[in-house]
Structure formats: structure tokens, C-alpha cells
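As C-alpha cells, one chain now follows by itself in the form predicted on its own.
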Amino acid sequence: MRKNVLIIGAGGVAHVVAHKCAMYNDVLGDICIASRTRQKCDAIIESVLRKNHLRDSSKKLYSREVNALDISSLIHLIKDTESEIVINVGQAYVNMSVLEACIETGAVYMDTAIHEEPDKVCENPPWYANYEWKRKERCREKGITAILGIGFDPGVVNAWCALAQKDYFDTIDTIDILDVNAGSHGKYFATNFDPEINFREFRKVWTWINRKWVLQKVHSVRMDYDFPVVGRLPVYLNGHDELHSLSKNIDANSIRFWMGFGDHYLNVFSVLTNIGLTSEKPVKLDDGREVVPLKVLKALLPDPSSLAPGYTGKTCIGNFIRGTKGHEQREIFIYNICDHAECYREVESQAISYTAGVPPVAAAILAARGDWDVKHMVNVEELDPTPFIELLNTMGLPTEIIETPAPFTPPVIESLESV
């Protein structure tokens, strides 16, 4: 049994992770929340206590201050807190320093997004090969369990791909991952998670088509799809983390990711981009100071965690999978519906943070029990999906499956460039 959890980060996803860890602290043990700003950690603790979510009051829930880019400080923190499981939900820039600290201390490592370097955006695929997979052999040699991308997308959608390959298909032709937010936060413009990371996604669209990487323009390929519960909504071809491991680990001809955007969002994003405010490159002011436009924009936009009160509507994330079973053509839609208002009532969060924050806690429980304590580095689709999905069904993220769903037939996607 593994025990004691260290949560790195104090944003909206960390908020949900802390609540859910507290609800299962009889299994997970003591919980420490650590970030550069300890006050944010303490605010999360206040929320957990306000909702009375600490199941076992004999276990500790406390905060620490740490610079997550400082590996030696992280090593000291892991040892001092006796944490055997580290859930990294800080900015993607800190992934490799947190992973290095886990390799040195023997702690289980997990994150919810792929590593990024501040000055490098949308590197050539497969992205995991640039940083994470370079440490695979060291993890195996030292018996380190490292579970990459264990949020929702990436994360749950990867597990659904593994489930489809295991139980529903003999051969898979296409996997289309669809993510829409049919909710309303009432703000003129806001992102549902860290805007700095969010906008960096919208530079290039690398997608996996006919077993090769294909480059497309951002927001250039649109489909309208009739989703269960939330109805017919537009989605746009997008690049995303999970494609970069699924293309390696799942035997499918094409794997694509689609995200929903409304006209207002696209119009505002287009203006911000055209005037340079989504750029990560520093610019010099008249007084000689340098600023990064994207960081200025992040400071101006609403904090994603502040959107939760009054957020209405639902999200739908699902995998449309086409292939064969027993020589017959088969199509299924595996999906989850999450309600913003219900998330706020339960953990004082909105559904985007909730869907990203619950899965790593389910994974931590499986690691603590030994089911997923595999002693090497894995992406989620390499693990047995059944106990994970069954656990999520009891934790607020139930999986639904529709046979012969509404058809999803994207247009032919021409390649601008391939690798």
C-alpha cells in the first residue's frame, strides 16, 4: 500500500483534487497541498473543511510553499511530508522537475498534461518523445511508477480507447475524440483553465491521419455533431496531448481530436491573436522593460477558478470509435456528461476543473491499492482501463456507451505538412 499524497499546484484542478483526496483519505492518508503561493493552498483547504469532505479526521490536510522548478526543494518536500504519491497539477512547465524529484525519492508520479518549455510551442510530434519518454528507462530501472496524462483529455479518453480495443473491437479504423462545453459562465470572455496553456494549444493542429502526422491550420476544419444531452454543437479539429501517445499505443488508422468553440469565442480569440496578445515572445516597452503579452493577457482575464459560482449548463466529452467486431462494422460513442452547477454544489468548482481533477485521484487510489503501481512509466491507455472506469463511475464521472450513435463523418482533411 502507498500512502500520503502531495498535490503540486493550487489552481482550479488542484482544488478538485484536494476535495476528492480528502473524501478518500482513509485510503490515501495525509494530504499536503504545495505551490509557490501558500495562501492559495490554504484557500483550498478552507473549502475542503467548509464542505466537510475530510473523511478521516485523524489524517492531516495541510499546506507548504515550494518552487516546483527547484528539484532539490521538491525532493526535500517529498521526504519531509513522507509522500508516496505525487499528483502534479501545476503548470505544464514544471512537469520534468517534479518527475525528476519523484525518480529520486521513489514516489509515484502523475500529471494531467504534457510537459512544455516556455519558449517552445507545438513542437514536432510525438510530443511525449521530447521530454517524458526520454526518462522511461530510468523509471523502469528504479521501479518508479509514472502515469502520464491522467486527467480527462488526456486521461479518461485514453482509457476509453483501451476499453474499446479490449472489449468492443477486433479492428479500429478511426477514433474521434470530441470535447464540448455547453455551459455559460456569464463573463464576456474567459478560459476554463489556465489561459496561458490554453492559448498555446491554438498555434498548430498536429493530428494522426492514415497512420502519419498531418499538420492543419487552427480552427480551419469544422464539424457539427448531435451530442447526447447537450444537442447539436460545432467542433473544430484541434491538436491535443493524447494523440501523441495513442498514435503509438492504439492500433488505429486515424485518431483525431475535436474541440467545441462558439462564434463569440473564436472572434475574440482571433482579435487577441491578430494584435499579438496571445504571443509568448517578450516585447520591449517604451521604458525598456520586457513583458510577455500572453502573461499580460492571463493577468487581465478572469481566474478560471472564479468562474464556478453561477456557472450553468453541461459538458460532454466522448470518443466516437469506428471499426469492426466479428467481421461486422461497428460504431460506438463512449462519453461522459458533467454538470457545472452540480460540481459547484459538491466541491465548489466548475465542470472543466472537475473532469480534470477527479481522474488523478482515482488513479492515486489504484496506485495506493497496488492495481496501478506498475513500477515504470506509462500512458493511461497502457493500463487496465476497467478498474479505473469502474471507480470513476462511483466518484462522479460515470461512463455511458451508445451503440450506433448519431453519425460522425468529417470532411477529407488535406495535409499542409506531414512527418
Contents of the next structure:
Number of protein chains: 2
Amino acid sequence: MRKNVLIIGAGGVAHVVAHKCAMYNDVLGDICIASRTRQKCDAIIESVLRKNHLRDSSKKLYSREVNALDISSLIHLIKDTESEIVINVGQAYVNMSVLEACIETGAVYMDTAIHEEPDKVCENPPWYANYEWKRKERCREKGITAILGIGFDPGVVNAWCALAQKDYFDTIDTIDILDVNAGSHGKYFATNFDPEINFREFRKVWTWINRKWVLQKVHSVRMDYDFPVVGRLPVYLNGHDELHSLSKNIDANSIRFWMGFGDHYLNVFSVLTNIGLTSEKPVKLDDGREVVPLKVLKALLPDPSSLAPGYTGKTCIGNFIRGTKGHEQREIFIYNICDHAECYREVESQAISYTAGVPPVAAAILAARGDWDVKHMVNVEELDPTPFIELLNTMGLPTEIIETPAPFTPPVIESLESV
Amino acid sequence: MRKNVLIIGAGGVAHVVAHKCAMYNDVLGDICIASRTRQKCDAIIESVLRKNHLRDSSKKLYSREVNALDISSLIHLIKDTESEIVINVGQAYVNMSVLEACIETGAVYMDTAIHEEPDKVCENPPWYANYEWKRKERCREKGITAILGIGFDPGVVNAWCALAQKDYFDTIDTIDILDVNAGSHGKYFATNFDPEINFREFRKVWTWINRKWVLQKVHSVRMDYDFPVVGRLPVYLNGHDELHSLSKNIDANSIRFWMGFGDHYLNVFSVLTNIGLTSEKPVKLDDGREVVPLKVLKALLPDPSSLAPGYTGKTCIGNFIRGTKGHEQREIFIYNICDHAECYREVESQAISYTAGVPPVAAAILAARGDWDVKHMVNVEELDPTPFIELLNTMGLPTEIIETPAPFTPPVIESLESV
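Pass me the form predicted together with a further copy of the same chain as well; I've looked at the form predicted on its own already.
Let us now look at the entire complex, which starts with that chain.
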């Protein structure tokens, strides 16, 4: 049994992680939320207490200030809080320092997004090999459990791939991961999570096609799909974290990721990008100061957590998987529907944060119990998906499966480059 | 006779002013270009010499560094350079300090845009009354010639109003000033002069209608007009400097300003404005620094002077004037056509800078000769337009007049507010 959870970060996803950890603190023990800005941690704690979500009130819920790039401070914090599980939901820039602190202290490590270096965007595949996987050997030697990318996508969608391989298919031809937000926040324009990380996703589209990496232009390949519940919506081929591990761990010919965008979003994004406002490269102002345009844009856009109160509609994230079982062709759509307003009623959050924040808590419970305390570094598809999916069914993120889904037949995708 | 010209500023308009002053330095004498960044002045001088435009090589053409907000430095500079004419084509923020230095030294003062305070945008009409006209009395007492707004618009269009009143009409009902750029710079998006000043124009639309100031929303009133040479193009009701003096000095019922915009420009402008990027109000970045979004946008957009080499097409700026002569109704369109590529061939500039930069040099010649050395502060429509228009005809900006132009009949304009 592992106990006591340290949450790194105090954004929208950390907010959900804290709520759910509190609701399962009889298993998880004490909970500490730590970030650069302690005030943001305390605002989350207030929300948890307001919702009366601290199940076992003999367990602690408290905050600490930490610079998550400073490994020795992190080591001190993990030891001092006696945390045996660290859920890292800080900015993706801190992954390597938090992982290092876990390796040094023996704590379980989890994150929800691939490591990023501030000056590098959309690195060449497989991206995990540049950072996380370089620590695989050390994790194994020291018996460290490190679970990479355990949000929704990456995370739950990876577990669905493992489930498909285990229970539904003998051979898999294609996996198409489809992520649409059919919700409305009522603002002119906003991102649903940190705009800085969000926009960095939309530079290059790396896709795994016929067992090769191919490169396309952003927003250049569109498909309309008839989703369950939320209806027919356009999705665009996009690069995404999970492709960088699924391509290695799942035996499929092609694995693609598609994200839903409306015309207004694409227009605004296109203008901002063409002007240079989504760039991480500093520009020099008249007064000689250098600023990163993307950080200015972030300062102007609504804080993602501010969207939650008025958010309506639902998200649908699902895997369309095509392959064979026995001698039969088989297609399934395995998915989740999440309602923004219901999330707000439950944990004062919107569905994008909710879908990303609940899975690491389920994983923490499995690690605490021992089911997923595997003593080495894994991506989610390398773990047994069944207890995870069953647990999520009871935690607000039910998995649904359609055996004969609406067809998904994307156009032939031409490669600009392959590696 | 006045002699020796000091040019304040080293942007696109200053570039044209320097070229044209050099071409008439037999009348104007020595020419000094001064700005915060001496390097930019020297680049202009190189261009003048490259084009072999220094007519009288016994006269000097040289640069100085100056902070145009520092009155005592300006006084020193005017005295030291023995300049009797100052052409202020710096940022509109420096008008009052440069004017003050001229009042103190007795030099002729000219500018091409209304004074602006950095923290105030689209001030209430008549805007000139807040700054320039407060110095009218002192100019008269000290015999200072100050010519306000002597670019193209304001500037030449004001002279056309004076010409219409003098030679073409007994009564004037409406004056519609139409400014379209039918050129193409080949960039995704760019402004043709300082984006900071440019975007500040598009906040409020103050218009003089039936002898009252009325307020409309930006880009809310559109008209298509069949222009000579450049053809049928959309123009939008816009606020502009010249309305703030013409409303006082020209006896007309309504005076309106219209600017041409394409759909792409309006879309980009709308996105940038809705996001907050055209705002002069500082925002706080994650690192605690405060930056003005508009200054970041300026740093990202192409430098207006960089557009010149590849610019094609023409501008058309004209006054559509309706009134009576004798017992007859009369309508005229008085206009100029300027070709971007021709401007580049002549002075290595584009037509927007050219149309703004040639008129102050014509005015300087008239001041040097004595024709316009009026010893008090005036807006352009208060001066005799005939020698000015005749001189411009020989300097690259010919005036054309159509006696029966295509009709211009805008929709009834509803006021949001009036003063």
C-alpha cells in the first residue's frame, strides 16, 4: 500500500485531481497541493471544502509553495510531506525535474502530458524517447513506478487501445482517436487548458501511418464524423502525445489523432498564428525588452478555469478501431461522453479539466492498492486496462462501446516528410 | 526667406520628406534628420544619396540623435542646426514638445497628424482643441508659423476643401473624404504606417453630420464607390484628424471620412481587436512584467517601410463634394492617384508614405518663399490652396477634378451619441 499524494500544479486539472483525491482520501491518505503560487493551491482547497469532498476528515488537505524546476526543493517536499505518490499536473516543462525527484525518493510518478522544453515545439517522433524514456533504465534499477500520460488523451484512450488488443481484436489495422468538445463557453475565444501548451500542439502534425511517421500540415486534413450523443462534427488530423508511445506499444498499421474545431476557432487561430502570436520565439519591443508573443496571448485570453461556471454542452472522446477478430472484420467505437455543467456541479470545473483530472486519481488508487505499482516506467497501454476502466466507470468517466459504429473513412493522407 | 530644414522622425514618411527636401534643397538649404535612432536617419540619407537626389551638393544633408519629448534638447538642436523650418514626422506623441521648441526658437512648425497622448485614444471632438489650438494665442503673439496636419489626409484633402469653397461652390452641403489603397504588399497582414498609430484610429467613429458631432461604431457603415482608375471598392465610415478642424473652418452641413478595407483586413483586425491585441492598456505576464499588447503586435507586424520594394497597385484619395454654384446643384470629385511602384522607383518608398511625405515639403517650400509664412497657427484649409496644389502638381502628386462623378449617396447614419 502506498499513501499520501503530492499534487504538483494548481491549474484546472490540478483542481479536479484535488477534488477526486479528497473524495478517495480513505485510500490515498494526506493530500498536499504544491505550486509556484500558493494562493492558487488554497483556492482549490477552498473549493474542495465548499463541496464537502474531504471524505475522511482525519486526513490532511494542505498547500505548499514550490518551484517545480528545482529538484532539491522537490525532494525535500516529497520527504517532508511523506508523499508516496506524486501526481504531476504542472506545466509540461517541469516533468523531468519532478520525475527526477521521484526517482531519488522512491515515490510513484504520474503525469498527463509529454515533457516539453520551452524552446522546442512538436519534437520529432517518438517524442518520449527524447526525455522520459531516457530514464526508463534508472526507474527499473531503482524500482520506481512511473506512469506517463495518464490523463484522458493521452491516458484513457491508451487504456482503450490495450483493452481492444486484449479483448476485442486479433489484429488491429487502424486506430483513430477522436476528440471533440461540443460545448460552449460563451466567450469570443478561449482555450480549455493552458493556451501556451495548447497552441504548441498545433505546429506540426506527426501521424503513424502504415507503420511509418508521416508529417502533414496543421488543419489540412478534415473529416466529418457522426458522433454518438453530440452528433455530426468536423475533426482535423492533429499530432498528439499518445501517438508517440502507441506506435511503439500497440500492434496496429496506422494510429491517428483527430481533434474537433469549429470554423470560428480555426479562423481566430489562423489569424493569430499568421501574425506570429502563437510563437514561443521572443520579439523585441521598441523599449528594448524581449517578450514571447505566446505569453502575451496567454495573458489576454480568458483563464481556462474561469470558463467553468457558464460552460454548457458535452465532450466526446473516443477510439474508432478497425481490425479482425477470428476471421471477421470488426469495427468498434469506444468512447466517453462528459457534460460540462455536470462537471461544474460536481467539482466546480469544466469537462476538459475533468476528463484530464479524474484518470490520474484512478491510477493513484490503483498504485496505492498495488494493482498498478509496477516498479518501472510505463505508458498507459502497457498496463492492464481492466481495473482502470472499471474504476473510472464508478468515478464519473464511464466507458461506452458501440459494436457497429458510424463508418470513419478518412481520405488518403499524403506525407510531406517521413521518418 | 526661411532656410534650413530639420526633419524630426526617421520612419516611412520622414524617408519621403528627406528625399523631396533634398530635391529642393536649392530653396530649402541644409537638411538635418533627427530621431531617437540615428542609424535609421543614416539609412535614409544613404537612400537619398543612392538616388542622387541632393540637387545642390553645396548644401548639407546630415543626421542627429534626439529625444523628441525633451524640449530643451529640441531647442538646442534647432539652434545648433540653424533650422528655420521644422517638419515633424515623428510619432504623434511628440507634437506638443516639438511645437513648444519651435515657439521658443521662432522656427516654422509643421506636422502631419494630430497630437496623441499614449494613454488616450480617439479623443472627443474637436480633438485639436485639447492640444494644438491651446497654443494658438502664443503662436500669434510670437509670430510663429505653425501648419497643422500638412500630410495628405489631413493636408491635401483640407486644401481641396478650401479650393472647393473658393472656386467651385457658393454653398457646400456635404464633403465625403474617401481614402482607398488598391495596392498589394503581398504580406499576410501589414499596416502602411506605424501600426500603433494606425490601430488607434479604429476605436470610435466621430463624424460631422448636420453640423453636429455624431458617434458610430467602427466598420459599421459601409459604402461601395466607383473610383476613377482603381474601380469599385468598399469604404467604411471612419473617424479622422481632418474632421476636427474642417468642421470648424469649412461652411458645410456634413463632413465625413471613409476608408477602404478589404474583407481579409477586416477579419484580421476584428480577431486582433476582440482578443485585445490592439489595446494600449498593459497586461501582466506570468513573470510579472507588464506589456502593452499593441506594442507587441507592432513588433510582430512587418515594418511599414519594408513593404515598399514589392508593393504594386495604386492609391486613390479624393473629396466627393456636393453643393451649389449660382442656382445650380453641383457635385465634384477632386482626387489624386498614386502608384506604389512608381513611388518606389522615384524615392524607394510606397505610396502611403509618399502621399503623406510630399505635401509637407511643398508647404516648406511655400513657407521658405514666404507665401505660407503666416506667423500664426493654422490648419491647412485656412491657407490659400492654389499655390500649394500647383506646386504638388509638379512634385509627383497631381490633383484631378471630375465635374460629374459617379454618385456617392451613403445610407442615413444613425447616431449613437452626439456632442
